[in-house]
Every structure is written in C-alpha cells, then in structure tokens.
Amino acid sequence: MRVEKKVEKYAKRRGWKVKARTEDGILYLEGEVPSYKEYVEIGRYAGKQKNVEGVVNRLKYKGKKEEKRKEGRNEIIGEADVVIIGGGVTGCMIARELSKYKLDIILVEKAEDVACGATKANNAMVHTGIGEKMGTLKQKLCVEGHKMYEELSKQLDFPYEKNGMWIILTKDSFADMPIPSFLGNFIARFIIPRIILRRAKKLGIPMYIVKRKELLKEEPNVTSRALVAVYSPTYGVTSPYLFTIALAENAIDNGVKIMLETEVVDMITEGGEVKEVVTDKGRIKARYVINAAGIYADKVAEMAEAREYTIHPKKGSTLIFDKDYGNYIKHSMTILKFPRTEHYKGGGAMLTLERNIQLGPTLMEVEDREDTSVKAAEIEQIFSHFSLLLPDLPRKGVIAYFAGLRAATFTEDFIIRRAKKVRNFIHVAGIQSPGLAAAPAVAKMVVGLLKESGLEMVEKEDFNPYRKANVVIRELSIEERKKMVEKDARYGKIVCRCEGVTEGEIVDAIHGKIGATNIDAIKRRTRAGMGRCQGSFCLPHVAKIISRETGIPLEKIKKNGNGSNLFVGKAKCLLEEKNEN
C-alpha cells in the first residue's frame, strides 16, 4: 500500500479528514483534525512510514493560531558567503568550524545572547550514543561528537568532565509489564545488561556490568530494590552555555560576525536560490544559508520556500538541588523502566560540574513554542519517577526548576541535508537530544555539505583554535586570589555569596566579546544567582553593576530579553506619585 493511502486510511478510521501526498520523499498532510493532540498523533504515524524523509503537517484543528510574519527592513546591513540562522550550540559550533576557512560568515540570533534556547535548558550531559536508536543519524553523530569534546575543551577552555553514568535496573524495571515478577527480574538482571553491552561493543563505547553489591557499596543512597547496573565511564558533563559562549568568542576571533537581537522574518529567493536573508534590522546578502533555528527551523525553512518538515515541540522539566546534596550520589545515573517511552531516554539523576543534582527531564508534547513553564504536576511526576531510583532524596533540597523545548520533527531524527528545491539552503533541523553531544560532528557534516554544494573552501593559515576563558575566582588558590585583588580590587568584592562570584568577574562578563547586559547573561557566564538563594541577595547588586558599566538606566535592565524588565522606576518617585493622586 502506498504511504499516502496508508496514512489516509489511518485517519479515516478515526473520523479525521486528511489528505496526504508525497513529493521527493516529503509527506504533506492537509485537512482537519479535532485538536492538537490528533495533529501530533497523525504526524508521528506519518513519520514512521518507510522512505518518508520528512513530514510537513498543515492540518487545521480547533484553536490553531495563525501566525503573522513580522515586517523586515529594506536597507542592506551585511553580505556573507554563509549566513547561519540560530545562536545555539549547533549554530555556534558551525560558525566556529567554518571560521577555519577563508569565508565571510554572519551568524544571526534573535535573542540578546547566544545559548538562549534549548542550549541553556538541557541537563548538560555529553551522551555517548548508547541511548539512541541504532542506525539513526542522531546516534552516528552523537558517537562521533562525544569523542571530540576532550580536545575542544582544551582548545576553548570550557569545563568538561567524564564523570560516568550508572544505568540501573531494579525490581521495578518490569513492574508495568504483563509478566510475572520473577521473569521480569530475571530479564532485568541477566538479559538487558548483556543487550546493552552488545550495543556498546558495536558502537565502540566502553561499558561494563556492575553487580548489586558493588553498586550499593559505591552508591549507598540508590534504592535497595536495585538488581544490577551497567556503568558507562566515558559519559560526560559540560556547561552547555559556557561551551556555546566559548565557540562564539573563538568564532569572532577568527572573523565571524555575530548579530544578536536580529530576527529573521523573511527571505528573498530567485531561481531556486536564497539571495537575501531579511531581518528586523535589515537585509543580508547571502551565497549560502544554514538553518540552525532550533524550535523555529520549520518556520525559517518556510520563508526560504524550502519547508520539508514540521517541528512539534516537546517540553522537558528539570529540578535542581542545592550543592549541599552533591555528595548524595557519586555519578550520574538513570533507571531503566519498561515498556520504554518512544523517543525518550528517561532522564536521570545527573550531576552537574558544580555538584548540583538534577532530576529530569520529563517529556511532554506542547503546542506553544514559548512554553517553558513548570507546573506542580510536572514536579510531582519527577519525584514519583525518580523515587524508584533515589527513594530518600530530600525534597527540601530543591532550589530551582526549569524547562526546555526539544525541536522534534515527526521523523524523530536529525535532518541535516541540502534543501531539495533551494540549492543554497542547508537544513540543520530536528536537533533534540543528543544535540549537545553531537554538535561538533554536526558542524563537520555541514562543512561537507557546503563543499558538495560548490562553495570554494580554502583553509586559513592563521586560524587560531584557542580561546582563554575569564578568570573564576572561587577556583583559584589563596595566593592566586591575592594577586588578582592586587591587580584589581574588584576581584576581592563578593557580589554573589552563594557561588562566590566577585564584582571583577561580573565586569569581565559585561565587557566580553559577547557582552552580557542582562541578569541571565551574567548568570550564565559567572553563576551569580545560581546558588541556594537564587539571586535574592545579589540580583540588585548585579543590576547596578550592569547599569554602571553600560550606561543603561537601572529601570531598563532586563532579566533575559525583551519584556523582562526588572524595575519600573525609583520607589520614592512612585510613592510621591501615589500621594499626589
């Protein structure tokens, strides 16, 4: 049966009016379904069909919002061999990789900083690839990218550590399956670990089985219902935003122009090629365009008349615990539960570089591409799931929570290829987990696609692969701190007590190659506001420093971008106005 008929038949059985057609491997859906839930359901079904390279879901449903395109400006503000759209880890990694060549590169990002989307809202794990579906592009690039991190961290001076991962099976691993408990326990203890090892060997990932007694000796707070574990010693952790900032700064050093607060609103195409990228600041002439726009990749592709997929956002919520509980576990860990949720590794209890435990992320389909809320039910879901792993982890240890959006396509794999009908447009879409780990390999692949497209790429003789991070006072010895204070007294003035961040570090962040001019940008670079009190003490002090160093009036200092002003005016003035009224 042809794919179109199969999808239409699936819809008809459910009473939905859906028409399907394929063109160049892309499946287009037209018609109407009752709600967003069914919109996702039929899209996912279509994405599973053989030889479908992408699903463009144009189905209508009740409550669907029609989006209006913003107006661009007509003046020419730049010209480049390659324009990269998106300043997340993927876009910045591509920019850094392309900066090795004699090319004019412009990266545009609509936010006030790099790393403001999914990049800043993941659990920072540098996955090995063991948790990905065999044979997928995401697995291939994850395995390759993971191996590049050590060298990149040395070159770019960002934190990276191979802290290992426990994959744990317990008496609850098969509790939701319709099989006797003794059989489930047998499979969990003897079959699943060997399947994992076989996969690891095929992928070249070192892993080994750890018996229950050894596991509980190493991790005494793990549930006593544990049966066995598989240990992955090369599992890594980084700081996704510090990594992205490092990439962006090194790219700038090597000639890349990064334009922040510049939103792409349209493109000018002629004769099957993009000629200009239209932004809210003006137009950029481009020979090639790379679409690394994350959650909005399909919208950007539509502007270029090159849409070959639809993004359906998946929200993941995560809890963060105080560093006081950092010794509660020694390594990151996850519990295997069956049946497995499709396209979801299950999250885990992950250790950050700073020894904060993170629980999560969850997985939830959401319609709103800006929905990063965390609801009470999601918090309960996290505690319920991970109580099977760490039953006594105190709830009082939670100091923060956050959510990020995965940029999933209906084929549930990375889409990295030249557009089928627009010769100079390259898709880098569907980059969800393990996008962080895969980013270095993704960039290499994009370079290869540009070469195949005919772009002449001559390597620079003067490419500088190195970048030095700003000083972190809390990591220095007493003698080193004294020298820094002698150099600049501001390094001796603590602004954030929880994380030990000084005024000097904040000033360095403000005047960096990508200047941090809002509270969250400072937080990402210095950790000011990331401690137990979550900025309740240091926030006003940080705001004053930003205002002093940049000349931005205090009442215009923002938390994280447009619409996030922290203040409305001076308190005494407001009181006077109230009394006058």
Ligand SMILES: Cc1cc2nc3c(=O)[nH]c(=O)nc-3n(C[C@H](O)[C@H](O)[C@H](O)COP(=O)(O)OP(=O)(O)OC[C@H]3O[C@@H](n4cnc5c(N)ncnc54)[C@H](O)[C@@H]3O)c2cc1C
Second form
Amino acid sequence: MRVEKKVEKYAKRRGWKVKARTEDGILYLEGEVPSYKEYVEIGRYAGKQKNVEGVVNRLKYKGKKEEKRKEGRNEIIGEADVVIIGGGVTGCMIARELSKYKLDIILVEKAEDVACGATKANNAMVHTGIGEKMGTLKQKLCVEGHKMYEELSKQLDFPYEKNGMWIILTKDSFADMPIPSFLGNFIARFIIPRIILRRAKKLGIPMYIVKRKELLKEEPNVTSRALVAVYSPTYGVTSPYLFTIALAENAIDNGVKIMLETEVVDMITEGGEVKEVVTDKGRIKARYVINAAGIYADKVAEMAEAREYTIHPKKGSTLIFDKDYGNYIKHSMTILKFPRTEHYKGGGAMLTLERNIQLGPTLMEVEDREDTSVKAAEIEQIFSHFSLLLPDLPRKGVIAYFAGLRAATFTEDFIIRRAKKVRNFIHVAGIQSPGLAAAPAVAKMVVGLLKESGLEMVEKEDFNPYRKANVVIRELSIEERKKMVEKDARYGKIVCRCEGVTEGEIVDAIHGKIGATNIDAIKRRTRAGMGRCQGSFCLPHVAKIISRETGIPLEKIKKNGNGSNLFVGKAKCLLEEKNEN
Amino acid sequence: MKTDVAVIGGGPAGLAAAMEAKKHAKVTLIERNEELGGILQQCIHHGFGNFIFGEALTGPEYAEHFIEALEGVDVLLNTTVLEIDKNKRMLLSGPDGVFEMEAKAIILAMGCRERTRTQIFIPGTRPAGVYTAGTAQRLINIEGVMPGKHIVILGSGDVGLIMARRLTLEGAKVEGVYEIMPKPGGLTRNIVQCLHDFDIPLHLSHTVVEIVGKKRLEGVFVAKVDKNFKPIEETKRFVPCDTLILAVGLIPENELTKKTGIELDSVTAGPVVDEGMETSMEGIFACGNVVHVHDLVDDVSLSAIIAGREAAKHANGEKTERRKIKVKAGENVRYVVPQIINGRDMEEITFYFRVKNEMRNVVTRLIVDGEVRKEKRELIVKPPEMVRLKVKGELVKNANSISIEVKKVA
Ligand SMILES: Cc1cc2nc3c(=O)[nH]c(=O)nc-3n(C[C@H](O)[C@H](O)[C@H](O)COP(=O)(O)OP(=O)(O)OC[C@H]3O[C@@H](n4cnc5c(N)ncnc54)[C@H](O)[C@@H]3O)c2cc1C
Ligand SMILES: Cc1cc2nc3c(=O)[nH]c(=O)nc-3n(C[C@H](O)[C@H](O)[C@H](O)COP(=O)(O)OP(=O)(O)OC[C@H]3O[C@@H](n4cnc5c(N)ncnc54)[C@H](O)[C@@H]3O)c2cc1C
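Now the other one: the form predicted together with the ligand, given that the block above is the form predicted alone.
Below, the chain from earlier opens the complete complex, with every other chain and molecule after it.
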C-alpha cells in the first residue's frame, strides 16, 4: 500500500479527517484531528513509514495557536558568504569549522548569548553512539563526533573527560514484559549484554561485560537487583555551554561575526534561492544559509520556502544533586528497561564534570516551544523510575532541576541535507540527542554539503585552531592561586561561596569575547550561582559587579534576556510612583 | 600566620565570641563579606537585644555594640576560609592573597543559609523574581533596589512576616502570605505588627505548587494542603504576582565543618557540641546559627560568649574533662543543644531545645541519672519557638545519664 493511503487509513479508522500527499519524499499531512495528542500520534505514525524523508504536519486541531511573525527591519546590516541561523552547539560548531576557510561568515542568534537553547539544558554526555539506533545518521555522526572531542578540547581549552558509563540490567529490566521472570532475567543477563557487545564491536567502541558481584563492589549504591552491566570506558562528559562558548570565541578569532539578540523573521527568496535573511535588526545578504535553529528549525525552513519537516518538541526534565553525592556513584549509569516507556528514552544517573549527579531526563511531548517548566509529576516520575537503579539516593540531595526541549522531527533522525528546492539552503534539523556528541561530525558534514552545492572553499593559511579559557581559580594549586592574587587581588575575593568563584573570574567573564552581562551568562561561564544555595547569596554581589564593570545601572540588571529584569527599580521607586499618582 | 583563636564568621556569633576570647588570647576574626555584622546588617527593623540590652535595637545597632568592643582583634574582611585541617591549620583566600593560618583554637561562626525553592520541591519554570527572603532583604536594605511590585510570600516564620511588612512599607503590594502548616510559624507580635496592621492576608495550610513565567515571574499556583501536607488538586488557583519570596527555613552552613570531618547532628544539621561549645574535634568550637538555627540574636550572643571563653582557655593550654555524656532528647523534644556534657567547670549551663508538638501548661525537666533535677513551668511550647532551661553546672558535671523532657502538668 502506498504510504499516503496507509496514513489516511490509520486516521480514518480513528475517525480523523486527514489527507496525505508526498512530494520529493516529503509527506505532507492536511486536515483536522481532535487535539495536539492526535496531531503528534499521526505525525509519528507517518514518520515511521518507509522512504519518508520528512513529515510536514499541517493538521489543525482545537486550540492550535496561530503564530505571528515578528516584524523585520529593512536596512541592510550585513553581507556574507554563509549565514548560520542559531547559536547553539550545532551553529557554533559549524561556524568554527567554516572559519577554517576564506569565507565571510555571520552567525545570528536571537537570544542574548550563545548556548541558550537545548544546548544549555541537556545532560552533557558525549555519547559513544552505542545507545542509538543502528544505521541511523545520528548514530554515525555520534560515533564520529565522540572521537573528535579529545583533540577539540585540547585546542579550545574546554573541559572534557572520559568518565565511562555503566549500562545496567536488573531484575526489573523485563519485569513489565509479558514473559515469566526467569526468562526475563535470563535475557537480561545473557542475551542483551551480548547484543550490545556485538554492536559495540561493529562500531569500534570498546566495551566489556561486568558481572553483578564486581559491579556491586565498584558501585555499592546500585540496586541489589542488578544482574549484570556492560561498561563503556570511553563515554565522555563535557560542559555544553563552555564548549559552545569556546567554539564561538574561536570562530570570532578566525573572523566569524556573531550577532546576538538578532532574530531571523523572514527570508527573501528568488528563483529557488535565498537572497537575503531578514532579521528584527535588519537584512543580511547571503550566498548560503545554514539552518541550525534547533526547536525552530521548521519555522526557519518555512521562511526559506523549504519546509520539509515539522518539529514536535519533546521535553526532558532532569534533577541535579549536590556535589556531596559526587562519590555516591563512580561512573555515570543507565538502566535498560523494556519495553521503552512513553516517559523515558534512556537516561539514568549521569555525573557532570563537577560530579553533580543528574537524574533523568524525562520525555514528554509539549506543544509550547518555550515550555521548560518542570512539573511535579515529572519530579515524582524521575524518583520512582530511577529508584530501580539507585534505590536509596535521597530526595534531599536535589539542588536544582531544569528542563530542555528536544527538537524532534517525526522521522526522528537528524535531517542534514540541502533543501530540495532551494539551492543555497542547508537543513541541520532534528538535532536532538546525541546532538551535543555529534556536533563536531555534523559540522564536517555541513562542509561537505556546502562544497557539493558549489561554494568554493579555500583553506586559510592563518587559521588559528587554539583558544585559551579564562582561569578557574578553584582548580589551581595553592601556589598558582597565590600568584593569581598577587597579580590581581580580585582573584582572592570569593563571591560564590558554594562553588568558590572569585570576583576576578566574574570580571573576566564580563569582559570576555562574548561579554556576559546578565546573571545566567555569568553562571554558565563561571558556575557562580550553580551550587547548593542557587545564588541566594551571590546574586546581589554578581549583579553589583556587572553594574560596576559595564555601567548598566544596578536596577536594570537582568537574569537573562529581555523581560527578565531582576528588579523593578531603585528602592523607594514604588513610593515615588504612588506619590505621583 | 599564627594566632591563638581564629573566629570564622563576623556575624553576631563571631563578634561576641571574638569579644570574649580577646580578653584572654590573641584573636583573629575572619569575615568573607566586606562588612562585619553578618545577617544583622540587613535587619534594619527593631527587635534585637531585648534580652541582653533590655531595649529593642535594630540589627546594625546591635552589631555596633559588639563591633565597638573589638579593639585588639585582628579583623580580616573580604576573606574566606576555604579549608581547615585537623591540626587547626586553615587556608584563607582574600585580597591579601591565599595563605595559611595556624590557630591554637578555632571558633566556627559561619551562620546559616536559606532553603531554596528546590529544597522544598516547588515545580515550574525558572524566571527572574523568585528570591529567598534574606536575599530580598539585602537587596532592599543594603543594595537599594526593589525586587518587585506584586508579592507572594511563602512561609510565615518571623523572617517571612518581617519581609511582608518591609515590602509593604516600600510600596509593594503583598498579595498574601502562604503557610503550609495549620499554625503560623512566627511570633504572635509579628503576626499582628507585620500582617494585621497592613491587612495582609495569611493563608494557613496552603502552599505554592507551581511557579509560572518565562522571563519574569507571572504568577504562582497555590493550593490548600491536606493533613499530610499534600496539595489538594481542586483547591489549586492562580495568583498573579511578579515576585515570590521564599521564607522557608534556614540551614546551618556547615560545608567547612563537614569537610574538616567534624561530627554533625542530623537533626540540627549543625555540629555536635558540648557545654563549652566544643565540637567533636578538640580545639574547634562552634556557636550561633552554625550550630542550630536561633530565633533570637540574644541567644546567639550568649552561646558565643561561652565559645569565646572556652576557646581561649583551650588556646592557653587548659585541660578539660571529656566525659562525653550524651544529652538525650526525651518526651516531646526534637533536639537539645548542647548534645554532649563533658563535665567542664561551669557555673551555669543553658539547654536550648525545640519541641515536636505544641503543648500548653507543661513543665520542662532536666533528668540526671534517673532523677528530676530541675523543672520549669511553661504556659505554652511550640515547635517554631526555642525553649531554654538554665541549670547549675554542678547538677550535670558528674552525671552519667542526662535527658530533657517536656511533660503536661497534671
Ligand atoms: C533533556 C535533554 C538532554 C540531552 N542530553 C544530551 C546528552 O547528554 N548528550 C548529547 O549529545 N545530546 C543531548 N541532548 C541533545 C542536545 O542538547 C541537542 O542536540 C543540542 O544541544 C542541539 O543543539 P542545537 O545547536 O542544534 O540547538 P539549540 O541549542 O537549541 O540552538 C538553536 C539556537 O537557534 C536559535 N534560534 C532559533 N530560531 C531562531 C531565529 N529565528 N533566529 C535566530 N536564532 C534562532 C535559538 O535561540 C537557539 O539558541 C539532550 C537534549 C535534551 C533536551
Ligand atoms: C530576616 C531575618 C530577621 C531576623 N529578625 C530577628 C529579630 O527581630 N530579632 C532577633 O533577635 N533575631 C532575628 N533574626 C535572627 C538572628 O539575626 C540570627 O539568628 C543571627 O544573625 C545569627 O547569627 P550568626 O552570627 O550565627 O550568623 P550570621 O549573622 O549569618 O553570620 C555569619 C557570618 O559568617 C560569615 N562566614 C560564613 N562562612 C564563612 C567563611 N568560610 N569564611 C569567612 N566568613 C564566613 C558570613 O559572611 C556571615 O557574616 C533574624 C534573622 C533573619 C534572617
């Protein structure tokens, strides 16, 4: 049966009016379904069909919001060989990769800083690729990207560690499957680990099986219901924002222009080509456009008349534990449980570089592309799900929680290709996990696509692959610390007591290549406010330092972007307001 | 650098301890902030020192009394103690550098920090406009900025109540104070003076169940809670506001204590101390909110004076008994400080404790070796209010078993 018919039939059986149409391998859905839930359901069904390269879901449903596009500004503000849309890890990695060539490059990002989208709200794992579906593009790029991290971290001076990962099977792994428990346990113990090993071998990932006894000796807090583990020693962890900032800074050093607080609102196309990228700050003439807009990639593609997919955000919420539990586990770990439930893709207890355990993430379809709220039910879900792995990890250890949105398409895999009908537009879409791990390989692939589409790429002789990070005082030896304080007394003054961040480091962040002028930007760069008091103590101090260094009045300092003002004015401002009325 | 007694923290505890210790020894006071006084500097309301000075002073005035008496003490400002080792060598970081300091005795007076929204698991987004009460107080009273216009306060302890009044006086509209317990947490006088006088509604058995807002807070969902403090879904409603103030408790600041390997009490979250305020590590003393959270600064100062005196004695080489008799928390007692009696020569010892449940017409009792040795009538005892029982030192000096209990008067 033809794909369109299959999808229509699926809908009809459920009483929904859906029309499907294929063009150039893209499946377009039109009609109406009752609600967002069914909209997603049919989209997913359509995306699973063979040879579908993308699903554009135009189905209506009750309560669907009509979106208004922002107004663009008319003046020309730039001209470039390549315009990259999106300053997440994907966009910044591409910018840095392209800065090796003699090209004029502009990266536009609507937020006030780089790394403000999914890139700031993920689990920081540099996956090896073992967890991905075999044969997918994301797996291929993940395997390749992972291998490139070590070198990159040396060049760009961002933190990266191979901390390793346990994949753990327990008596609960098959408990929800309709099979007797002895059989489930047998499969968990003997079959699954071997399948994993076989795959690892194929992919060239070193992995080995660890018996229950050994596992529990190494990780005594893991559930005693554990049966066996498969260990992946090369599994990595990084800091996604420090990595992205490093990429952006190095790209700037090599001539890339980064425009922050610049939102792409439209594109001017002519004869199957994008001519100009229209932003809320003005127009940019572009020879090539790369769409790395994350959760908004479909909207951006539509502006270029190249909509070949629809994104349906999948939220993931994660709990973060106090450093006090940093030795509760030695390595990151995940539990394999079948069948894969609605609420989890995998996840587990993952250690950050600073040894905070991250527990999660959840998986939840959300309609709102800005919905990064963590719901009470999610917190409970995380505790109940991962109690199967670490039954005694105490609730009181949690210091923060956050949610990020996965930019999922209905076909699930990354979509990295030239647009079907627009000659100079390249999609880098559907970059959900393992988008961080894969980023270096994604960028290489984009270089190939640009070459293919006729962009002449000549390597620069003076490309500088190196970039130096700002000093991190808490990581220095006492002797080194002493030297730093001798140079500048501000490296002695601790501002964030939980994380031991000094005034000097905050000043460095403010005056960095991409200057941090709000609380969250400082936090990402220095960790000030990331500890157990969550900034209760240091916020006033950090705000004052920003004000002093930048001249922004204290009462105007923001938490992050526009609209996030921390204060309503100077003290007494409300009394004065009242007197005037 | 060397000193006899190093005091870590320049709040009321550290100040009083330093003032006392300097009478007998060389003292260095280390404070990480740019000013002395700790939390007091931002408490510009009256209500400090009723007990010690017999008058209601403001926080800064109270602190000033002690700061003036510091002559002869070495004060290091903007300086943080990073580490302490078992030999009482400390690592300090400040504008003068990163350096070691060796002391014969150390007094921990680091105070406490505030519980955050995460520690009470309020779900939702992470917008601007969510502050702990102490942060908000500092912003208004010291930094001179106004955190918001429409305020919801969570927590009806004294801190929350005082902030409700302060914000109202600054022209903000306090939409309400929400309290999860069926009874208010703060002193009755504060309920009257801070809420009733300003027509601020107090919602008991209510809590905030979700924080809403993308960039700046747009409002909170509140709900009534059942007997088990679980929110009742049907009572959930939205309260628009741009600011949420969290006054949901304080936690003793014991990172340093923990790192040093000093024994902590799991109930108070502070170090276990004896009647001389000495911790489990010889020569390291503790006082003030770092030991347990106090309601009144006077008690902080009084316990700090003991710590200062005993630390100086230790620095001067005086030996003390170490009988290590545990003070048991008996009927309706949640915890007692000091937790240990070592048999020091002390004229008087005050036991500070908190009860589990509210009770009227009670006696609080000290029981030594199975006998009631001291009794005191109280009209009412409540969990949020600290109870004191002052006894003669000789009553417990040679005891083999000690406990404190609260009993209903027959
Ligand atoms: C909960 C969670 C956990 C994850 N864990 C991992 C992990 O452990 N390991 C891993 O490898 N991956 C992980 N991922 C995936 C990873 O975070 C993403 O794949 C990666 O961050 C995607 O980066 P990006 O640059 O494509 O997207 P983003 O970081 O979202 O960047 C897109 C940028 O485009 C900008 N933009 C959008 N529209 C416009 C416009 N119109 N004009 C200008 N700018 C625009 C946005 O503001 C944004 O900054 C996780 C994801 C989630 C949600
Ligand atoms: C909002 C509010 C209202 C109050 N109202 C009243 C009232 O009306 N009446 C009353 O009697 N009491 C009141 N109190 C209670 C009383 O003020 C406190 O109990 C008292 O201040 C605690 O004193 P402290 O010295 O233990 O702690 P703090 O005052 O917190 O001082 C601790 C000091 O140690 C410093 N420090 C911590 N760690 C380090 C380190 N590693 N290195 C160097 N320095 C360090 C800190 O910077 C701080 O200055 C109130 C408290 C609050 C928060």
